[in-house]
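So this first bit is one chain, no partners, the form predicted on its own, shown in structure tokens.
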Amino acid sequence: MSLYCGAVCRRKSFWCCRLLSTYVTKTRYLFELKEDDEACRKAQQTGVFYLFHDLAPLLRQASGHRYLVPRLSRAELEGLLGKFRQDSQRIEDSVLIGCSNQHEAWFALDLGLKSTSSIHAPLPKSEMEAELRGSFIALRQAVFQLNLMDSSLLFTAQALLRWHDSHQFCSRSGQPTKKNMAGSKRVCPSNKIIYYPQMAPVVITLVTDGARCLLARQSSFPKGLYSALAGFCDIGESVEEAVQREVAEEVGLEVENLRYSASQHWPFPNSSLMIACHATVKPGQTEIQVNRRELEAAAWFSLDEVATALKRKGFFSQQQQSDTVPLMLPPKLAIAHHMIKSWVETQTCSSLAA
């Protein structure tokens, strides 16, 4: 009997260890903080805070044109608020954006926005920058000088802070809504309607005809920059339908052989979920008809042209100021870059095999 019980206990211990991996325990901890205000409030005592001002993150210049992202402890943040004659209640305007494997919670707080739950006015930007020895820089301007982990956290933080700033009132009653401690939802006290942060789905599609890929540009792009076709999904559409419609609208082509590739959260201009797909045009139908309301230009590019562009350095180089600019592709941070790179690698392997 004792041997049997020992075997059962060992088996139970094995399954607990297997299931309660670092990822699982971290995920469940974050879930607890989102659902339990007291647990979240407790986590704020030992957590760290990323600061924003009018949705621009606090950054410090580092070597090599890179930015570092300062993080403040609860005590440091309280000290900062005290210097500006504000109490620690302001910290409850923060939003939870993640945690470490050791369950150190990470929060983001915007000291330049006015919350319905706060009686305090926005803090002065220049005085805060001097005190913190940093600058509040627009995320779009700084994004390519951040490391991958920092950019991901700041994407999440900015999206949540923006959503809370623009959803402070109930669409049904018109009354102020109340944020839960983690910022994972807002509730209307008068009718109990719960609002959750949302993202807009966007399909981004790399269209090919076998030997070439189709790239396009908008007038707002830097000179020479081309990317994959992209557009928002309409209400009632599937991803497949959205891809077919967007390609037809923008370049006048019909596509088939749709294949999902990957996805990415993208914060510009607001919070979007980029759904990356590959597709091919129907045989014999490659003539592009550009929709000038959507695009400035679109063209087919050969494998050699795209492979050369991938090797080109200096996305923000001075050569873009000249009239003749070589083909430039999206930087590595963007999912379009990886879609194009994957196509080049696949085509190269196919050529070598042949």
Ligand SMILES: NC(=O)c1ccc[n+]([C@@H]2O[C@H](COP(=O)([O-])OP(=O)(O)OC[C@H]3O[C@@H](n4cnc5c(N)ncnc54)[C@H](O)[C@@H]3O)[C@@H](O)[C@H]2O)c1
Second form
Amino acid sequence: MSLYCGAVCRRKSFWCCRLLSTYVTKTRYLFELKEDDEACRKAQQTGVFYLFHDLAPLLRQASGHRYLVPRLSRAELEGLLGKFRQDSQRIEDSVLIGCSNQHEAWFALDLGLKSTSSIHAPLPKSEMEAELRGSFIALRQAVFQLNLMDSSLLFTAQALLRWHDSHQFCSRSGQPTKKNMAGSKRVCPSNKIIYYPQMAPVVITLVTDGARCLLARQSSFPKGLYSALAGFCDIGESVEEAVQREVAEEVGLEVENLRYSASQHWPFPNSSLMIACHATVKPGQTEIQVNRRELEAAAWFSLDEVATALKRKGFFSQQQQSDTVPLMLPPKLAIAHHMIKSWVETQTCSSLAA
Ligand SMILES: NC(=O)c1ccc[n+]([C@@H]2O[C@H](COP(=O)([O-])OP(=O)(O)OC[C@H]3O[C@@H](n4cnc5c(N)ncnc54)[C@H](O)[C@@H]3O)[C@@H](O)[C@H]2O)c1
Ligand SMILES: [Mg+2]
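Based on the form predicted on its own presented above, generate the structure block for the form predicted in complex with the named molecule.
Everything in the complex follows now, all chains and molecules, and the chain you saw is the first one.
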């Protein structure tokens, strides 16, 4: 082992080197499971399984309105399948979603999919819930009662399960495609075309004019909720072009000084890769022209308004009780929240420094 961690870290730290090497070995292990069906089948013997029913994860109510995410061992899963007179072969329908630092592989398995192409009938939901002492709850509904790690894992699992469910056939031959053991691809046996799970790239841009930031809402948003401008990238576009087009399309402004800040996988309604950018308007060009086919409203908000909204808690309970709704911002789970928070922090620091 080298004394230094190399490009990532120049500190002489034993712990730092250990962390890097754990990450690298874990990554290589997952790569092997994706490439080698036999290795993955072996990992299923000692792995743990997250269960879904028609894309809703199995959850268990914990204290304080929180949900826990139960995992089943191979033996527990075989026991469950046996009770419903299912062959343990069905375990091979599962998809690989990660592993622990000790290389315990994590899989997700949906036993309630209703697709006509499936050779397996969905298992009865309420009987499974009784057996498992939990409930299958729509992810959108449960997401605010999960911790961040669990929600991120379930987002990945649901996205992958959904992709497999909706890509059962080859678009060239019309023949059923076959999943590899890990679920990292599907292959058409007749023409060998390989299909890989996909995400749609989406740009999300926080536009500012120096003192204010531009937020917008769609009619489908909960009352009072405003977010940054988002839009799917068109085919052939760069991220920069997509940001400029989306801002022009939605609010009629031209932006400059584009800066990438972060990204996030977003599962709703399908898998998107959210690419977060910050941009400023061209000097003196701040007049918004809302495109009503895309947005219900868009407006400039001051630092005070946004900072106050960020501090607001209990978003969902408040909005149902009140008719006049104050400005609400996206929840912590959404990348839009972090972009807005980062803008507030930068503005606050620069106004203190001035
Ligand atoms: N995580 C976050 O913080 C956050 C915040 C805002 C929006 N989002 C997500 O960003 C996504 C895009 O935002 P938007 O709705 O404003 O996009 P948008 O402005 O591009 O408008 C959506 C429309 O674009 C078209 N479209 C083009 N390509 C599409 C594709 N690949 N999939 C679906 N529709 C496509 C459709 O006509 C659709 O009605 C949404 O799915 C939303 O959930 C996430
Ligand atoms: Mg949009």
